[in-house]
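Below, in structure tokens: the form predicted on its own, a single chain.
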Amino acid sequence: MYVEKLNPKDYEKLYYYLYLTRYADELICKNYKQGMLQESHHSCQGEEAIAVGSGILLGKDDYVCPSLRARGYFYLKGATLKEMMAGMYGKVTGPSRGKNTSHHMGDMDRGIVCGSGIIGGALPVAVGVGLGIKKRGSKGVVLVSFGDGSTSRGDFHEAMNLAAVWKLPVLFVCENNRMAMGNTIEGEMAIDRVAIRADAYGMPGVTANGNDVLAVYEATAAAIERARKGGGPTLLEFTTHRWTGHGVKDADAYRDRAVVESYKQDCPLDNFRKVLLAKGILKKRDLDRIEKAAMKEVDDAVEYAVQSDHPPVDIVATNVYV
């Protein structure tokens, strides 16, 4: 229903941010291995459609609490590639002037809530943001993304319960890649679908294909419309695959390489490209043009980060106490 309203420009934007997120991530991983980055990266390769398909629906009055693998939300909410890349390189031109990692950055003017180093820590924060939205009488929503491992923590259940009781405009977006660091989903929960847990809190629980950007868009659009109308929160579970280890320092030796390689046959970028071409929505020359523009933005951002200065010593104690 919602996807049917998309026009060619919307499809171009979706493809641009999918490709941008993938290309940036590949380059980040490569540069880290060459010792160029200060930040320990958590790759989102294979999971890009979740952040892009849901984040593209957020407006200026909406907020997002992104997870470790949700770079697309930053880009779609207005954080520039230059800022993000400078943050990864630990440069003074980064969002925290080189004092914090880019995936923990926040910018409330853009609706990006500062991240926590605690897995699942953003969930109750999102509930607080949702309460603020409701008290102000705004039609905004807050989206919080997290992995399946977070749903076995107390933060998740407390947040879900409060959001449901108070009917807050919170979208709980679970990126279910079936891995909690090095632990499989079977080792952390006795059910197969995270969305089932929504029943215990009196909210809708929806499972959709996280490798299909249009399926993510459709499910998210319905949840946002419900929240804006005062219907309360929704738990959205998007199933996907993690192509890499938990982080760039993780050799991922605990998984069968053949199985991991097979995940790449269900690539969200390839899946969307095939749909666009098969339906005649965009032509190959359009996709080539979009890819070239995205690559230039990323390459320019890397150059900016490399050329930027390291932070001066005299800012060490700034923004620590208030």
Contents of the next structure:
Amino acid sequence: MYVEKLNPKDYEKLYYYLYLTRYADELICKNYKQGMLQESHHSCQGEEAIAVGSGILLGKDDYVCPSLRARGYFYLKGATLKEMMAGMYGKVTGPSRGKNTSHHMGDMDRGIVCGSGIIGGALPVAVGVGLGIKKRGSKGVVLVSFGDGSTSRGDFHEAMNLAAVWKLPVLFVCENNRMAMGNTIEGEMAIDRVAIRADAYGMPGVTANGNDVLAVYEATAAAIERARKGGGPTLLEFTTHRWTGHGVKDADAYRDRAVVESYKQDCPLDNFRKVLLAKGILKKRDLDRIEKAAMKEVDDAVEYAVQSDHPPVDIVATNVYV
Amino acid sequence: MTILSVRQAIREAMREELLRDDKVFLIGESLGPYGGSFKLTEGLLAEFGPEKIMDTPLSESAIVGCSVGAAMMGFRPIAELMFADFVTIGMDQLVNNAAKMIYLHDGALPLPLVLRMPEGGGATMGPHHSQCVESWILNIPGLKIVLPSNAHDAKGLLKSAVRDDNPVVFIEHKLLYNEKGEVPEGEYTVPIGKAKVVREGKDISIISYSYMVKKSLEAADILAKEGIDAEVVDVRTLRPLDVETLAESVRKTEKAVIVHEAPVTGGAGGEIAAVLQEAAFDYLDAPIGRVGALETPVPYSYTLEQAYLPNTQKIVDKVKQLVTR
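Since the one above is the form predicted on its own, can you give the form predicted in complex with its partner chain too?
Zooming out: every chain and molecule, the one shown earlier first.
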């Protein structure tokens, strides 16, 4: 069991980023509705444990290509709350001075692979990063995250197949929230679990509870160890639920409110709190302290974003080429 | 000087760049033991091994996307598509990842990748293996587009493309692969973004690229016998376009016809005509003419395909129409 090696500091870190992701998301949704943000936000509420529980395992030689609802990866890989928030506000202090959104930002120096607005479009790129890792002779891995909707795209097939054929150190992490925008999983695929698709490529497929941060950690740690040893890629499926509409503009009127509300009974933060308190790993006052610190980081970031300038117009046609 | 076919010239360019820079590698379908669909990579596997000559599954999207990722990691992939027509499958990776990656990093990340592909008709290969794709790709800032017309340029431009830190789409014409030409011995490059006057003349500028340069030169020979002195300009690079060299020629001849193998509508000729009238409007003595393929899919049968394609006679006819109006 990999989780057995976690120390109190690790638990604090997990809780810190879970809480920070949730709090930041709530604030983003609130401020967006007040017309303060430019970036079309896709809430990750209810899905935080996946990015946090797997992202915490990534080291400096590892890469991550986060998907829309995977904000935790950015924070854990060194993207600051300030730059991310400034990006949401469309400010010059955001990623690439306002040329890229925060949710697709990339910085190879920090191991963050630029995403794509085309669902599934980042998967072949992540395979190329995996090839680069292998060519360098590094022990690193690349984790690419995507939703269940992406698995219907041809890029999922091409990327999974090539990564398996070349035994590349790629972790395919599917956040299965059982929704592809307005389509339910029954309309997306005729199988019950995404992970069984791994069989078709000759790689392991693992399904775990995406609302249990320790289950995410455990499954990811095993896949990373396998990849670092040259065992090749793994498809990890983490089950979860989408609490909000697809994007912040989506009123989510097509879903049964009672069902959506019931998802909140399986909250990844509450689930983790219960474990921490029941096992005495952290006390209530520790949680309060962590939450306060996380809130401060987020609030400071919002202030920074609000105070930042808009990009100067004269940069618009710069750096199309190097 | 030595005489090489375009195929040999391209192979030599790849070989020399593989030897020069350890970051360079080849990726594509059946490049290794098979030697590439048009035998461009023949012999390279034996010399460089499978880590440098990488055979992929039939996965054009993965070929392009994987090349983008490897380039982001500091490698310099030369990717090959079996046929340019297959770029449709890799188009998302080309348009939404390769072309945008530098801008999305505000210039902080180079993206040195070359995407090679053979295009064009004349080989009775049917509608899915004969198309000219350059104008599909032309409307995408962030890419460079190179189309060599001869062995000298093919080698020199490809070496420049491999050393370029931007994504370069390198479009070859399959009918050029066996065309021989003089190539310098030893190291040289041809700069991307420079057109070339390949035949001087004073009566009209025939502006062309790729295989149609050969047809334009043939047309110029025929026209010369009829007293029309045509200048032929090889565009060589569609993006960035060397407007000044083209405009200078037109300012001299005061007439222009643009010749490419792709259908006329929406083809690169429209773009070239637009920039020429901006740069040389006061010099123009006739409307700018265009010669291209018919507005149909590329037909398979030889007689139909030949009727579809632009050719020497069609260029001659168009030039006469413009010169004698």
